[in-house]
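So this first bit is one chain, no partners, the form predicted on its own, shown in structure tokens.
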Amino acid sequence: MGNQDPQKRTALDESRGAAVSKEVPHAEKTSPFINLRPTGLKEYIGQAEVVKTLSIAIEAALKRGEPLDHVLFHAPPGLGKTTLAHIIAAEMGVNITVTSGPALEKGGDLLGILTHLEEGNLLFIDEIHRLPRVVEEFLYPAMEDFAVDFIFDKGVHARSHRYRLERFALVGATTRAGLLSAPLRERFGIVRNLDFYSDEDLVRIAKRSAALLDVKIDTDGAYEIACRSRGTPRIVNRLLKRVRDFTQVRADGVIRKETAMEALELEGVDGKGLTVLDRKFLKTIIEFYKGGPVGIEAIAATLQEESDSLVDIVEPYLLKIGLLTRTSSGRKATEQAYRHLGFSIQHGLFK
């Protein structure tokens, strides 16, 4: 990173703090879950428009010999934000440093990470909407000018030094794009939303993961898992493992429709992919609040769950499949929700 004044380097090293991060070589596979992730864009299933955008941007950056432009992914959990970050690093042939918004509590935490990045490296910040404001402000010059302003001493002896960083690419991931400040959002060159996956794509993911896990699965079995996976690859892989366990213990080791149905019912996942918490969420609105509208805080208090967890994990899928609506007055269960849960519908309730 060029020659630096030894005194300044010493002060900088002392200021770096204990940022929670992890640098991962792009080819490294660290866990069984990571092994189920695709390692390149050609292996990636679904999100065709996002993949096309990234492939063009990566190829152009490689031709110019430059880091990729900063990328922001926003989507509900489990749709591939982290996987795409690792794929970008693999396609660019660089190392990736992984951290999260809540882990960066002060400016020195981020400063320590940024000054360790090498030319072209990728920095991935998950839950970037949860960055403290003081940390976020360090990112502005880092993203635009590849530099940070470092303050030495205090009071009347304070002096500022602009520390030049190696050029890097930042990939941010968020489940709550609306909570990002405008100045931070505008500094990303590529902004993409990941949508829920189709059943057809989820079937392909289930078959690919089954092959990696060395378990036999037929198309009907893969479809049964896919249609109960809430449009989410992470859930496909989780349910696949549970069905695999059930099939190996209670059946002949081959995942078929009947064994998948039995295993998933045991897991509490119904035909639409609703979990026990999803059903409790809807039943609370119907039974306690007459179908709504009701505020999310009231629902959370009744269920004794965190409201943020309900907003991030439960609501997106219920909204997607039409079992829930959000109004200015609060949440309302739809007619489809009543029918799915077996509640009688009073005359005139839905017009």
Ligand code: ADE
Second form
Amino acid sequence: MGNQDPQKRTALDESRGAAVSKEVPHAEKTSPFINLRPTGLKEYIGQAEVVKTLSIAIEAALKRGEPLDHVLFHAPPGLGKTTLAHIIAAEMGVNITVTSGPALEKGGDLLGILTHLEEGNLLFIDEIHRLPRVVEEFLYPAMEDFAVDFIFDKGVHARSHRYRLERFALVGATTRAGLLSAPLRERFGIVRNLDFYSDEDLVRIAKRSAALLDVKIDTDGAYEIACRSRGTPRIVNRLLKRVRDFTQVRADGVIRKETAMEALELEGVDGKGLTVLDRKFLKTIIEFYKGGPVGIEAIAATLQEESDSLVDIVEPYLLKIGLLTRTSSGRKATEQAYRHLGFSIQHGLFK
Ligand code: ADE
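Next, give the form predicted in complex with the named molecule, keeping in mind that what was shown is the form predicted on its own.
Every component of the complex follows; first up is the chain already shown.
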């Protein structure tokens, strides 16, 4: 463990890139895979307080020669939970093992991973709120005492054996902090929420990614992509690639406001960054349920979507920008939502 060896970081990045380029049969010298994710804290744009907390914790752990405290990130998808886990490992100069709550079905699944961790390694568990209870219970002593308890036999013959683990750091990520059990949440030393990014930060991310993709972009073009990206870096990078295609085929190759607007309208992304599904969600509340309040299960049934994905993916940004409210009796579309979609508030009809 330690950050003295700068090669460690690049080795990590290269190994990720190589794994992808190996799968490309006629790969040229330069890999077509370009990693737009930042690989160090210094490159990371936005979430200033989280970055500061992490850099202090990492520096202190390295100074003491200890693993990092366990870290929990909660945020809607695409805001940087996984990226930060990889950055922590790179900054600590340790290996990272990646798994997810639903992938760990039995205690043995987790045990196999834990017993292979080396001193200081990072274990990243995505969707940690979906860990089965039996697996979660294995995690408690592992997090607290770096040990796991086996029970042999049953009834009066039951014997327990404690198996020591190497000291490791767990990074957990969840879209639903509220679904995490209290005993699990309490075992994390660092708990941080990642908020939606400001337009200014998203503009900087769009410009950084454009430079990595070797495409020219002006500030207005970057701004147009940023303000249609629902506060989310992953969406900036996805939309940037679509706008790049459009600009290279239909324009002069430089991303500007007009080409970005045209390309994104074609993608079904409107001026507030709402997608087809976002608009369908709001229209369902307005047209089918007279503006609400209506329960999420009713909306999900009408849309034929999973209620969990509506709660995780669609609702957070609509709540954030004030197009939706959540009351004890259900979801309601706001006046702003009616206006944005061109409905009259009195009649719920198109003007
Ligand atoms: N790409 C995706 N997320 C990013 C971030 N937070 N900073 C810089 N580049 C990014």
